[in-house]
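The chain below stands alone and is given in structure tokens; this is the form predicted alone.
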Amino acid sequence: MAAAVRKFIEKNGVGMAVFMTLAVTFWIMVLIVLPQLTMVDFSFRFKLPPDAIGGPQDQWTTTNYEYFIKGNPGNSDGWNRVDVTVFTRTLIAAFFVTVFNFIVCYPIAYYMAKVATGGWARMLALSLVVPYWINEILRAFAFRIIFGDAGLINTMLKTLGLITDSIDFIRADIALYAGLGYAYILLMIFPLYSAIESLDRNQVEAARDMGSPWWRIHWRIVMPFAKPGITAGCTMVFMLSAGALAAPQILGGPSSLWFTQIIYQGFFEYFNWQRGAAYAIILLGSCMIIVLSLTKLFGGKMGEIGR
């Protein structure tokens, strides 16, 4: 460690290393462990007007984790059956936007690292970057245009005589996975890109020359290699894709219900901010919970994130 913190010191000089190292303190405590303490001790509370703040009964409690297994006291059903559905479908709907982008992403990424050359492979990364300039409610509400009643897919489909009655895609919450899906792309393209990209031709050029079928190259070389780029971007679309807001808002149809639209709720709409807050202390600490499983499951490490 001292050794990495002299070499980092005599790369960049000591006036650069004290401003790097006051940044990322700064980021760290004020900007994500500050907030995220106080959201703990909000979920902690009970809900009391603001002049019994601080007073004899502003205690800490559970009965806000409580009430997201039991739900109401007197529940007919015995538990909060609202709730934890919507939890349980936000956090597996996540986890097949995860896997069908990786399914998609993996063989753009390695034809941009490994088939592309020159202007080409530059011309795929930029028209890859050039559609997020648009902000992200802007897509969100184009992609409710395409998959509309009487949007272009259904024109196209009707048009060319497949269809007699529009397709409900909002209903059906295909637009919505579509458009979690597209949200989040790039987020897996490139940390696979800069996996693969340092993986050295002549494994998978010795591979071939053995008669090795191109399935079996990938599974038992190329995937192994870029095992740090799939679990940087496997964790940063899940994570993003269970706590997303504003693409369930749009996209979603009036029968689905995204779990942070339940933590909005409490927050927002009954100013009920210590649900609220336990609510999202759950579902982070769940998805945290389910990353941290599958990286040991499959053998990865979060520290290979960073590389």
Given for the second form:
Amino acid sequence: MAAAVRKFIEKNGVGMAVFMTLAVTFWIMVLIVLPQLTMVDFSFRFKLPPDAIGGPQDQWTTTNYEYFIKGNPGNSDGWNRVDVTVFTRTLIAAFFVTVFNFIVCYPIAYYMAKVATGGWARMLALSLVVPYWINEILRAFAFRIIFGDAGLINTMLKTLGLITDSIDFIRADIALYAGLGYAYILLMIFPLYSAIESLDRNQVEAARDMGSPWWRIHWRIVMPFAKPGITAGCTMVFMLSAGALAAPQILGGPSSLWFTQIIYQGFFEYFNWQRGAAYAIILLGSCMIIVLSLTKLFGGKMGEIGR
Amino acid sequence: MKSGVGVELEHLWIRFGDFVAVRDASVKIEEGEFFSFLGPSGCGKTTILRTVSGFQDPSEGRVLIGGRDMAGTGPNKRPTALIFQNLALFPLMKVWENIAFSLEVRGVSKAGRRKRADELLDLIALPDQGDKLVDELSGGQRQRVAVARALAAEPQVLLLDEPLSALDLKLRQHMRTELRAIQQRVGLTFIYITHDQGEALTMSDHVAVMREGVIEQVGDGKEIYDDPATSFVASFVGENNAFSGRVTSLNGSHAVVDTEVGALRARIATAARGTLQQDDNAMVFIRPESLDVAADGAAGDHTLSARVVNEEFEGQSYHVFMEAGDGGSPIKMSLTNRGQAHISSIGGALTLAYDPDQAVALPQGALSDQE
Ligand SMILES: Nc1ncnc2c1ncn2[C@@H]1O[C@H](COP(=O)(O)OP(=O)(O)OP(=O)(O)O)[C@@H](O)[C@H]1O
Ligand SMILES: [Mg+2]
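Right, the form predicted alone is done, so what does the form predicted together with its partner chain look like?
Okay, now the whole complex, with that chain kicking things off.
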């Protein structure tokens, strides 16, 4: 240990070593550990008027977590039907958004990495990035317009004679899923792209030479090779979809809530930060458990994500 | 196991944009033979192999395998198996899964695949290594796995793209013998690519020597070595001393060429008979092992004089490095060590003699730029 420290200092010089140590400590403590700890601390406390904070009433409690399950005491269902339903639906929807996103992005990433060449490939990458120069909220509004009653899609379907009455994409949550899918497309494509990019083209050709049809080449050669990229992309898209706020606010149907909206309400409408914090931690924890167990299921190691 | 079929290239041209990678290549490869393409880097060897296996379409000309025109037949439908220059084994599969991949494609049951893989592992002398990952094998073992994987596909033609180039000399020599033995055991047609002439000569029934997309000569090892068709072949295959000059006289199968070391007589290469004329620019090639120290007083058109620059003693032979005149062409002579005393002193002049039947006269042409 001491030897490792000495080596680190020798290699980088004293000034640099001290600076790096401080920077990394600051990053980990102030930007990662402290906020999370504060949230955890918050979630285990009562909602108190300011002058009672630090007083005898200010004690640890699991009320906020119990509330998520049970709801208000004496409610008619005996459990917190609204919050738990929204929570489950959010996770399931985020899961399908992720799967759908992967299905769309995998061919694009493969095409960019292995088929397109030179200027055309750069054009393609650029055309994927450019829409993200626009703010997330504005993009969501653009989707609202496109999917609206008199929007581009309804107009097109009507002109083609496929429908006579407008489809309410917003109420059916189609606009929401499309918006969420689109919002994180880059986070799926780039890990996939960089993983597939490093695959030796000869491997694909060798499989083809041995008579393999294209789907088996992808299933047996390309996808296993790109697994770290797939894991990284799916994890990010799932986490961010489940935790998205802007898209559900703007594109969500009037009757459907996203769990983040309930968290948001906890903080800013009921000013119950303690409950908001507990809900946020429930969401984070569940997402992590889901991601970890899925990664385990598909035989990957979390360490590979960083590759 | 199926037996080999012949492969024919008919006036094959392959272009990449304006660049011509293969120029009017025609060659007939017999069934069951070990055929090599030999040539320096970038001469179009891999391109030819990719065309035979179907990854590259010819710009002009035809590829026939077993007499059938292969136009429009994809790589997965051809009776060929390609062993890539970098082997391209699947790193995430176990060794036996690699070998059995083509059986998996054909829908063979897992037990059947495992059985066949084990048989092939025996063939390549790697029994009980099937459950390893490819990365856990040595270079030579990986090479053999690549051969087994290709054989599992039951091809009629096995295409090998410099598979030994990454190995060290010792392993290479071992693998050469092994490959040749496998080929003779299974009776397939092997098309082998290499830029190593020793490899081509030791293993092949026939060799095609290529230069810049052109096949310069096709023949067995002895023909290529003893009777080169072009000056490039003469200088690329084996070591050769080259002297250029002008033809001063022709008589039957021999020519006399006036060079910087005087008149040299040489046998006209078969390919140049009838085309090499009086006054043509020509080259005489004499192998280091064909040169000898001349007897006292010898003179004439089968001798030359040179100045000794250096001498290397290698145990079984001496190599004497000389130059023609002051700063002239380098000349190398190799003498078998029969216990004789050192014959030269550095800086001294020496008269060399050779048998004109073992020297070759060819029209002037490009030389190989390899040392
Ligand atoms: N897809 C391609 N596009 C453009 N040029 C190519 C392509 N493939 C090969 N070439 C060119 O064709 C020539 C022959 O290439 P090839 O790979 O056949 O050489 P090679 O004889 O196998 O060389 P090496 O011994 O180095 O492997 C080279 O000059 C190469 O740059
Ligand atoms: Mg090559």
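Residue numbers count along the first chain shown, from 1. Just so we're clear, the structure is a prediction, and the values are computed from it rather than from any experiment. What we label the rigid core is the largest C-alpha set whose atoms superpose within 1.5 Å from one form to the other.
After superposition on the rigid core, displacement of the C-alpha of residue 13 between the two forms amounts to 2 Å or more. After superposition on the rigid core, displacement of the C-alpha of residue 289 between the two forms stays below 2 Å.
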